[in-house]
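The chain below stands alone and is given as structure tokens, in the form predicted on its own.
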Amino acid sequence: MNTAQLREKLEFYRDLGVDELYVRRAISSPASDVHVPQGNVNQGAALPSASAALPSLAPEGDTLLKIQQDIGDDCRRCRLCEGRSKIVFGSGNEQSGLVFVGEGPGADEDAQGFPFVGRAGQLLTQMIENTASKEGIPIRRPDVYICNVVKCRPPENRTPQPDEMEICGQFLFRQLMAIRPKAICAMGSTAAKALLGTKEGVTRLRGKWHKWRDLPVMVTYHPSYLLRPYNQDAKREAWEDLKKVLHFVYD
């Protein structure tokens, strides 16, 4: 069972109200603190059980600073470390009611250490601020929090591999649990896949509310997709998605 499957199992039992699990102890050895007579085992007697607290999916009192410290300054957990310049953790209001989640850093982000600072990031800033202004919502980009599924730039901006998403996804999940926003906006198929565990494309997912744990998730197009000149319809749809998110969070 891999990490993602174990996480799903723990979440399932926690949602059912299970707070403890029972670990079956092995038959004792001379060094063991529990002795089980061999005869009893042959007669079908149950092995002693030890109560253990169900492990938390995130440390108690978790904070963004603690998560960043746990990642470290030179994370080597997956192959993405081989070509990166800087780890791109996230930026914005750490108490925001809205978190935007993208795929991974690009060249500009890798150089500066901040998410969405290149052309796609400039478009995202315009989308947030222009839409908020037109809808009478007094927020700007620094008022929201922005991060990515993976924290290091994939080579040539390729799509992150499943194992890379799984390894780095644990930190994304901790970020979201620490912030506890009112809603999450997943930008692009990689973010949607990481949060929703789905293989469906953005076109089918967008415009509707989904859930990650108990947090509402709106899926929309990644800003880099909207930069392509032939995606005019997608731009209109993305702005509609953003209006839904902003009114849901800030009205």
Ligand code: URA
Given for the second form:
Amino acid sequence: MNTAQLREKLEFYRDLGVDELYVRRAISSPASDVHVPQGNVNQGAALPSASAALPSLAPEGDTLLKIQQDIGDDCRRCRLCEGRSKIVFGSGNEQSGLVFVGEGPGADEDAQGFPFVGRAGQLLTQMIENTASKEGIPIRRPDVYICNVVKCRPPENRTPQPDEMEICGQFLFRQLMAIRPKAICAMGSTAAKALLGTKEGVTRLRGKWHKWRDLPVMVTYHPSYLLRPYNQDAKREAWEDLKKVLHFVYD
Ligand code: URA
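Could you please show the structure of the form predicted together with the ligand, as a counterpart to the form predicted on its own just displayed?
Starting with the chain above, the whole complex follows.
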């Protein structure tokens, strides 16, 4: 990445509402992180080396409200704005120890503006509440936080494209950094890919702990997948995954 491209990238993050970035120096000096205040982007700041990895997005004092305001009421940063009705930011307890991450809003979510309110959402609610109750963990769905990788409904519910995930993923990352839950549950391959940067399928990733930054991530099946007939084994496995997460967070 040359300096002009890097500058463009930094401006891109500033447009997303990210005021400060921490970038790691090239591998030769692993101990030193470089703080790049975004205010310097237009002032010819000393930019990090071309091999520096972007980003570690954690604006001081970031809140869900600020993130939602940065997204705005009529976000046009990617093509998903063209077909959406409502931006679906997320819902639940902002101080929750547990965040569930899905793929993107479907038709019901797009109409109502809240995540997981359709059929897959009903299943997710049942899974959370029944498992918690069976395991003697006193939580209900409103006690956790639920959001998606992309905040606008992809047309025909198609899988979000890499650029859409990159753009909207920055807001997801800020949500996660603002909440700093004890664990994240990534539901389905899009959430797993966004958080773990892997192309590995859910079948191989599920049931084990991974990390996003320093936060533990459990990967499991997406509830929509579990709604399909003949997925009994996957359902059983998803329940096992959820049990693990709930005990990890609430024991
Ligand atoms: N599927 C998702 O991934 N997210 C929702 O909010 C609803 C369905």
